[in-house]
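The chain below stands alone and is given in structure tokens; this is the form predicted on its own.
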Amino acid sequence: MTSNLHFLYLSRQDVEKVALDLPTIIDLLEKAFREKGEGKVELPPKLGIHTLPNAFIHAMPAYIPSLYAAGVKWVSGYPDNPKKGLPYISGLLILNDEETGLPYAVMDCTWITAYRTGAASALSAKYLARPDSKTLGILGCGVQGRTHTEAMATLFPIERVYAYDILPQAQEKFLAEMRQKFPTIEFIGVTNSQAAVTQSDIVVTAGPILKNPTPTIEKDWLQPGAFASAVDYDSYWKGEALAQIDKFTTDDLAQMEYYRTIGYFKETPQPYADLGEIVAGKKAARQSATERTMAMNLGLALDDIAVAPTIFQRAKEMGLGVELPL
């Protein structure tokens, strides 16, 4: 990518100006997960430090040969940050030249994290949700609630969205923004999570990730034929509700197993498959209109490193960023 000892720094504003479209992001993730399913990527388990309860700072490296993409994301998630006027998720992403190892780009990862997460859920839904899914339930009206609405509306004929948040002001802000952004979709605020889950073909739970959650979603709420994306791990889902899932998937089996060893997923079933296996055709996707399906994607460096090189290329074309010496 570069022969001199410089790298391009892209701020959050620069990355947002690139505004990579969701169809492109979903397509890049599909290519990356197909490679993963065929065993052609290098994806070490994420390493983390934890300075506060329910907070994390993770190092997430990945290498995707077919996309000429190698790098690492250094990302933090601090649930109390919004109370301080700070983002829950923040961090940096470094891209390295695959032939020399030299870093050629450093960029803010906030926008990428938000959109690649929604895109990964939409990719799971492409294989596991009914193609005619028209209703969407959003539980958690923050950044992920927004990007998941956009991502699902990219692939499915969404006509109605049921939104719920434990903070009424967050719910109202979400409804106002989404109604403006998607004038042809009906957005309905509901007063409890059950109303959002029971009426939806696709359900997204996007609250904070908690090691010891107090879940609210009960057995029989998710309807036969529905698909759920549990972005917040099992924070919203009771064990008896998870036990009803006919095809339960994740994005990386080894990572889920690691999280079990440190106390997560106490009532979560073993996955049927990971997303790479499904995209590569090694495991079946949805097979009937009545299956309950779920993706509990944990968030992989694969997602970020698949997307970041295209953002770098677009930013260069747009004249964005600052060249800095190593």
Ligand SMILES: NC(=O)c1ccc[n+]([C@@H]2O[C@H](COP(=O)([O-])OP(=O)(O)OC[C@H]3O[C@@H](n4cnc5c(N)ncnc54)[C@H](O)[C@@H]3O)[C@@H](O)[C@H]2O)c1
Second form
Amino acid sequence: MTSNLHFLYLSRQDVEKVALDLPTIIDLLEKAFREKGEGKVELPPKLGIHTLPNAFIHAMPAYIPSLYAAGVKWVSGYPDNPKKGLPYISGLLILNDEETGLPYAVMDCTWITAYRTGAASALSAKYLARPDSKTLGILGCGVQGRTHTEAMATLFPIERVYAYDILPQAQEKFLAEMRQKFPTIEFIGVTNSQAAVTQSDIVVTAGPILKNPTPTIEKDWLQPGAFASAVDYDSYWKGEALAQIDKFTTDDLAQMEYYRTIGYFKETPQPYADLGEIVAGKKAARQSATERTMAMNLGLALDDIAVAPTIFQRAKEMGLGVELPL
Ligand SMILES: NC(=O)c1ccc[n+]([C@@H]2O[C@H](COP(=O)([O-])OP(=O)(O)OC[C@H]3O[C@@H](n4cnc5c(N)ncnc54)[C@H](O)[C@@H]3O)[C@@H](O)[C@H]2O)c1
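Could you please show the structure of the form predicted together with the ligand, as a counterpart to the form predicted on its own just displayed?
Once more the chain from above appears, this time first in line as the rest of the complex follows.
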């Protein structure tokens, strides 16, 4: 049987060529989280299979009516892959037409995963950090360290970045790249996490996620008035340090509860709100210049599916990708 139905396939390189700008990504996420806060999105909990310890393959579907965005990300994280010369994160994202259900695009999800995570942290920071935040601490100078630097510099008048990585060569590479990309920002390498946390208005921790963490960040290191984004969940933060946060938030309360049932977040407090509630105005954002605030966003299908249709549209305009028959 032949069919005249087609979908567009976008490789990792195609998606990278679209290079959707961060202000657009943050704006799309803000719309999606507002709608989530109003209870209008469909976002079932992540399903996963686990072929190796510490590795995952997750199915992440979402439907965001106002963005006409419906689809699923099928993404894997294999911590030993870099040793084999393979990427840690890989996977595909499928977009479906909301009227017919037909798939109209399949795209590599590596770029989207890197950028939407930085954008979600920046969106949390928009509501929870001080607007005059000038210093940024980056702990873990990898993919997320890079996209978070770019995302925070998009929304805040960042003048100085304190960068720390357990591997000095990873830190050096990050510093060299970032100095070139952001010539007006001063980048300082530090030799321990304390120096990065105590000196920063915005702190991002982006090392490996560990189910049984050995955290290093102590109570009082995060300064009054500072905001932190824990991209690596509770891996870096001691229970006493988390207990000190005035407004501790996540991106989805149900998702965090689910992780607790499988053994994560043993010393993590109950969130004050999720990001959707804050963006929709149901819970207050930052209320004083001295509050300590934090986002521990777990990463939602909502982030990916909010952004992917715009990547598809731009790719079409740019003539990228390959049409394949269904
Ligand atoms: N929450 C989310 O939505 C979300 C989304 C994507 C990735 N992540 C997580 O973000 C983290 C970073 O991802 P990535 O793609 O940037 O990984 P990456 O491998 O590119 O970078 C991680 C960096 O952390 C460094 N590091 C390791 N242990 C450290 C320590 N104890 N102190 C300081 N630095 C240390 C490594 O040397 C490396 O440079 C991972 O844990 C990943 O699972 C979270």
